[in-house]
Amino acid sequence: MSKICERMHAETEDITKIILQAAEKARAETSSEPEPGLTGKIKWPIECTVGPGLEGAIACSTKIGYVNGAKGWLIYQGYDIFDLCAHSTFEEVSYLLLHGHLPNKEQLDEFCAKLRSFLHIPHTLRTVMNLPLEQLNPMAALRFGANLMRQRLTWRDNESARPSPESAIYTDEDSIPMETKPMGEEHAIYEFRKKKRQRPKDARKNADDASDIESCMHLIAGMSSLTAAIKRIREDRLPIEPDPTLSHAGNLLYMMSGKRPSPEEERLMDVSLILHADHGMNASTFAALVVASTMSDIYFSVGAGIAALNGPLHGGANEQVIKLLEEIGSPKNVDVWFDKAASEKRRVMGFGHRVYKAYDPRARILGPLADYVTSKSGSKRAKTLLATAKKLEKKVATTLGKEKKIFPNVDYYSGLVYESMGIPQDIFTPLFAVSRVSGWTARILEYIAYNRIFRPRALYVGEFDKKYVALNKR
């Protein structure tokens, strides 16, 4: 851990037995056995069932990060949430996403001096602010900065650096048997190569090529760069640079604010990085994945990752859980709204997952800590807040946690926690890209090593033998 990190656990150690103590009970509650059929070795083809929206498919294999919603767990290449928001740092679980082991004390050293060299991206906050940024939505603004950080940080504009078409292999032909007779194989044939792009010559001097590690680093620390200035333009202010003496959560809080945070906050903000750092396939992951596969570049990728995140069905839920929280008004109020809320059928915020049937480990970190930086430091809003959540919680668990498997997720607990150190709700979103972005990138390096382009298909349900008629007698 650098000297840097090294003081901020340092002086944070209540946090870290927090933390210990939810890893605790979680493992009181769930046995050690992986699931069978989705852990071990692959032999394609495989067989699986799927549903709407591909649920259920199984698209590549990985080594980044294993969910098992069953059971509550988080993995990220091999190591239990809970010990890497313990002991570790945003900075070395960016590590070992993109390099899928933990550095020694020179590779962290070097990795973190780069990050936080990465943070200075003058020329691209210069053109973000030539844009009306009142006007866009902070997820729009931060996708557009990071295309502007591909056209100043990449030679990939150039014209001599177009992709070749025939360096791309024509999967169509390969990827299902006798699809196109005579042309097609008795079985699927699955080729995956990857061929590495020569640097032109008029290329500028340490361009990158949007397609290695130095680009994913430029990434994880440009979006936070990006987010942190969105919002102070958002606020007529002017964006600052960072501080050498600071972490990378550290930075992101400084500046956004123009305050050195407390360390608590620092670590509180650490915590939260590693927490939505990495979540299996979802939506932004796979988005950013089948951009890839077509021999597009990182940047591109992470750019569609950021679209998919401003979904409301993917980002975003944990301003509604704060706009809920506030309109339920105070702990006495929830019996009343809940009973209303269940005649209507309504859905309570911040509750269920699309994976986890059990206590979302990431909810189980978070509430404990917003408890805690809420009795220190929270304002009497952000501690009605709480104690309306605390509430409601307990009203759920005793319903629908009995009945339906319902329990907290991730963004019950993380929009208090930022609400609580000054956070806008406008910027909750893309806090998520600036931690989501490592797994974005860690993942998209690791599929185009072996790349294959997404080609699924859909089932056709039109019509046959329709004649076509003249426009004059329709």
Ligand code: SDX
Contents of the next structure:
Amino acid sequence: MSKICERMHAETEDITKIILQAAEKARAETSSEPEPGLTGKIKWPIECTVGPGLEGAIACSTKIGYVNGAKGWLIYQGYDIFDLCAHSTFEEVSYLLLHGHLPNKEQLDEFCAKLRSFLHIPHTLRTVMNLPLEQLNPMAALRFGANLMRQRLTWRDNESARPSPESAIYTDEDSIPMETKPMGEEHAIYEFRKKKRQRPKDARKNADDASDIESCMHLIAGMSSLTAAIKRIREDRLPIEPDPTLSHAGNLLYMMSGKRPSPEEERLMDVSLILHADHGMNASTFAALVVASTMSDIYFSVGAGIAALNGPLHGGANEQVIKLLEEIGSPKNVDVWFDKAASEKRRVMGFGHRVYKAYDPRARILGPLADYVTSKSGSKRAKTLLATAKKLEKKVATTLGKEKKIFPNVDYYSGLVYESMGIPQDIFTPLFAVSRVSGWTARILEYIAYNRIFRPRALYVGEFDKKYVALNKR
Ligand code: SDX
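Same protein, the form predicted together with s-citryldethia Coenzyme A this time rather than the form predicted alone?
Full assembly next; the chain just shown is listed first.
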């Protein structure tokens, strides 16, 4: 497999050059930004200022990935995203996220061979083909698929497989008297356990055998095969078996179109999959972790991640960006459109981010790649969309960028790359899931090893002591 990856890089050195130039520009522009915020070992309980939407809340500690919003940095297990895009592959990055280190040649070949074998899910696809896919949102279909994989690949629904709750959940919640009236200033509204009960030795093992590295790999491969099959069945075509001579990205394109991708297309998809793989505690990762923390299994957790990613404020934005650029129509309409949108306080899709108050490093790579692919193969339509996007970016930079530090995010250019590769818009967000499933599963594995069920609080602002009134008196 490493031969396939070497081939992909050898034939696309111009793409590597674009990525390295973007890296140089990013490092030059952000060198004066403040050093990374809170990182390193923390001792619970910790103080953090929390805003609506859990803004600022720290849910757990992790080694999987780090986002520095001020500098616009993105790191996976210590490696900078620019280096990974320039030199690695999605298979290798998935291995890195799951195992915490880069694989040697044997490990990579074994991982890739296994991942490729897991692309074969004929029973699941046979069932998916019976779904009314033309009427289904492709993300809903993908979520069905994740559950059908669960049915097929695990024994989870029979009693004997259930983990013993005691050994799975080693921290009981009773130790935190939630919602008790504060007992004076010195006592917080809840108190943390003074000492943790010893973790039962078999806690991880029993936690959930259906949530191990093998399940992660099944899901990483399955998301790709399912997305490709869903696309084809919606076009009244049959699913296609993967080609053993292609990379994961190459097979995704091949299984979608039936045509072997060009080296450039294969590499562009590979870089996009690397860029979307993990991104801190974003909404879909958090959703997946919340489900996993209840000791539900990884298939249900990935289903929750897919559901959250579907939203237009999150993974669904890439598709909305193209609709927005179509609505504007051409670069000459940008100023009028923007002034009207600003007066209506309308969100400009593909811009803004909860964490980045700098240029999203992923957009720093996807922007030049959108130029590259559109100039090489883009249709007139793609060229107009790109020109409009560039004009709009300039307009936003000089207004929202200055006032509110709003810059392009990952979704702004990803859709333009996919558009130029002839991928239908309603498959853009499933492609996000095809990549993000590696980050979701890696973080689930990491979290359930030291599990604690997620249970934040809501501030009660309602009334007390209301008297019940009989129906006939209301
Ligand atoms: C992804 O979390 C992640 O890491 C997500 C992600 C990942 O890899 O997992 O990076 C992927 O989801 C990228 C974001 C894709 N979504 C969009 O492009 C949708 C458009 N963007 C916004 O809706 C918004 O920027 C969010 C949802 C991304 C972030 O919203 P926040 O952090 O809750 O910001 P906010 O709503 O508090 O806005 C702060 C201010 C507001 O103005 P005021 O009310 O203070 O005057 O900024 C404004 C907002 O109106 N604002 C925007 C804007 N985004 C924020 N104004 C215009 N256009 C925008 N896009």
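The term rigid core refers to the most C-alpha atoms you can superpose between the two forms while keeping them within 1.5 Å. The structure displayed is predicted, hence computed values, not measured ones. Residue numbers count along the first chain shown, from 1.
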property: Threshold 2 Å Cα movement between these two forms at Arg346, rigid core reference; result: yes
